[in-house]
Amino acid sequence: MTTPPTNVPPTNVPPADVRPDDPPATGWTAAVRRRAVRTLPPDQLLPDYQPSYVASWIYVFGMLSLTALIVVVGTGSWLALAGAAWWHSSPVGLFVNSLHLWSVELFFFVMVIHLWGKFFMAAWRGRRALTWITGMVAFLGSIGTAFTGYLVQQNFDSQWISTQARDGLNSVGVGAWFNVLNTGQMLLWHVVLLPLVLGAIVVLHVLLVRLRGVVPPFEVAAPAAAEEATS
C-alpha cells in the first residue's frame, strides 16, 4: 500500500487567507459568479436524470439535429480552411464536400421532423414559449445559410440558383443590401455572419431546453372520467 505525497494540501481546505466567519465576497466578479449559478444550475445543464416519457423516439430528433448540424460545422470548416480549389480538384475535397451537403440534408430532414412533432406536442406549454420562438428562429436562420451555400458553389447549379433569385429579392427591395450574384458576399455571409448568429440561436435553444426541460406529453384522462364526461 503506496503513502500519499504529504507536500500536496487537500482539496477541500479553503485557501490560508480564507476563513469561513468571512463575509462574502461583494466583487464584481462574484456577483457574476453568483448570478451565473442562480441563472444556470449546474444540476440542470449537465442533468443525470430524465423523465421516462423521454425515452420516445419523437424526442430523438432534436438531438439529431444538432449531432447533423455538428457535422455540418465541422466538415463547412474544413472545406473554409482548404479553399475553393480543393473541394473541387482533391478527391479528399470532393468528398468533405458531399459530406458537408448531405449533412445538411439530413440536417433539414431530422429538423422538420423535430418541428412538427414539438408543433403537435404543443411544446410552447408550461413555460417554453421562448424555448419554441427560438427553434422555430433556427429553423427560419439555417433555411438562409443553406441558401447561400447553394450560391457559393460555383457550378451552374449556383449560376441558375443566383439569377432566378435575384428578381425575388429585388422585387421585394432588398437586392441593394443582399446581392446574390457577388459570391465573396455570399460566401461571407454563409460562412461568418449566418453561422454565428445561428450557431448563437441554436446554443439559447439548448439552453432553454436544459433549464426549462423538455415538454411532456399530454395526459390522457383516466378510462371513468372519459365516460363520465361523455354520459
Contents of the next structure:
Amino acid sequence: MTTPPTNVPPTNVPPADVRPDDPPATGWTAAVRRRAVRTLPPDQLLPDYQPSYVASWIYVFGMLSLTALIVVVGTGSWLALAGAAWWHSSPVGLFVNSLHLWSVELFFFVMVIHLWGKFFMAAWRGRRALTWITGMVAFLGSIGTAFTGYLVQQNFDSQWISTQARDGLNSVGVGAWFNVLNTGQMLLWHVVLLPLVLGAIVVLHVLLVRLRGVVPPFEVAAPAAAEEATS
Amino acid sequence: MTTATRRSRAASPAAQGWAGPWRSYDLVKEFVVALLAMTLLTVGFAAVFSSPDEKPITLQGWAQADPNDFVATAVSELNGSSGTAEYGPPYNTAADGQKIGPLVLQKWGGVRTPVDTASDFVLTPLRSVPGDTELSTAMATYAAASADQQTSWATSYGDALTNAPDGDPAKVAAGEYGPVPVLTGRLLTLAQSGGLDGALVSEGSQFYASDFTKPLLFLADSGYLEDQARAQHLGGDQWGMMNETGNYPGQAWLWLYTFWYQVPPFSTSDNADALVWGLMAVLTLVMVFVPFIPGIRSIPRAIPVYRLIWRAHYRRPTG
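Please could you give me the other form, the form predicted in complex with the partner chain, since above is the form predicted alone?
Let's see the whole complex now, leading with the same chain.
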C-alpha cells in the first residue's frame, strides 16, 4: 500500500496559473465572493479582539440566545424523528419532549434578557436599526413558533390553548387562513415554515451584529449617532 | 482574558472610534461554552421537572362524564344557539364578528372554514349509525320538516332541558319536541360508545385525518371543556392560555397579551379579542421601530441602566 500524499490541494481551487489574479476573475461567482469578503472580512466575521467595553455579562446573552435556539432545534428534530405522537407513549420520548420544552423556556429567558439589555443600551445606535429590527422580528417569530408547538402537543393543553386562541386570531381575520384547530396545518407551520423563516432572520441578525459590531457605551458613539437612528 | 492595546485588522465600524484598550476574545470558544451550558441546563431542568402531558378530553369521555351537558350542547347545535352556530366568520355568516372601530376584520377574513353545526355535529354523524329504525324514522321526520319547525322543536327542547332538574333529559317535561330527543339521545349513545370522535374527524370519507376543527369546535361549545380548564386554573380570567397544566411556566412571554384580558375595558368588551390584538399590534410596531420614534428611543439614555451594564467602562478614570 502506498502512503497517500500530504497537502493535497482542494479540487475546487485551481492552480495559480489557471485562475487569473490580474485582471480579477470575472463572473457572478467571483463577484459575489469579492462582495462577501469585502463586506464581511474573515477577521470581522470571526473576531479575536474586541474593545474593552464589551467586558459586560449582558453581551453574553446574545450568544446564549443563539445557542439555546440551537438546542431547541436539536431537541425538536429529535422529537420529529419518531413522529408527533411518539412522546406520549415512550419514556424516552417524554424525556426528549421535556428537553424540548425546557430548551424553549431557557431560550425565551435569555432572549428576553438580551432584548431588554439591548433596549437599555439603545443598541440601535450607530446604523444598527436593522440589527434591532431583525432581533425584534426574531423574537416575534419565536413566539409564533413556540405557540404552534403548544398547539401540536395533542393533549389537553393543545385543546384548551387552541380553542382559546382561535377567538383572537379569528377576531382580526387571521383565523380564516391560519386555523389553530387544524392540527396538521399547525404541525407543518411549527416544524417547517416558521423555523425556516426564523432561522433566516436569526442568520441575518447575527451577520448584522458582525457587520456593525456590538454597540458601544454612549460616550464612544459619535454624538449624532447617539440619538439618530439610521440603518 | 488579557487586555491588549493592538486592534484587530478588521475592527468593526462601531469600534473604529474607540481609542481605549482592547482585549483578546475567542468567539468560537464562547460559542462552544455557551452551547454546552445551555445543553446542560436543559438536561438538568428536563431531568428534574419533566413536562406536562394531561390526556386530551375525548367526546366519549365528555359524554360519559357529563351526559346532560353533552345533550344540551347537541341541542344548541340543532337550534343554532351554540357558540359556533352564532360565531360568524370564518365558520358561518350568523354574525359579522368582532370589530375595531369601523374595521370588521373578522368579516373581511371571510367564511374559509364553513361549519353547519346541525348537519356537521349531529345529523351527519347519526347517518353512520346502522340498523336503528327509530333513529331512521326520526331523521326522516326531521328532514321533512321546515327549517322553522326544526328550530322550534330544538328550541323548545333546549328550554325544557334548562328547566329540568340537573338538565337531565330523562326529567324533561312533556312538550312539542318532535324527533329532537331521539336525535340527541342517539348522538349521546354514539358518543358514549366512542363512535363520534372518529365520525367528526373523518367527515368527508377520508381515511387519513389531521384536521380537528370540528370536534374541537363541538367540544368548545360545551361547558365541560371550560370546567376542566378552570379546574386547572386555565380560565380566561385566570391568565388563560399563557399557562399550562400543572406547575409549569407555560408561555410566560405572553404575559402582556394575556394581561389586557384581565382589565377593563377589554375584560368587559364584546370586541375584547379584536381590541387586544389591535393594541398588541400597535405596541409591537412601536417596539420593532423604536429606533425611529423620537422620545421612546431616548428612554435608555434617561434611565441609566446602561451605567450598570457598562459599569466597568464608566469606572475607568478616562471613561
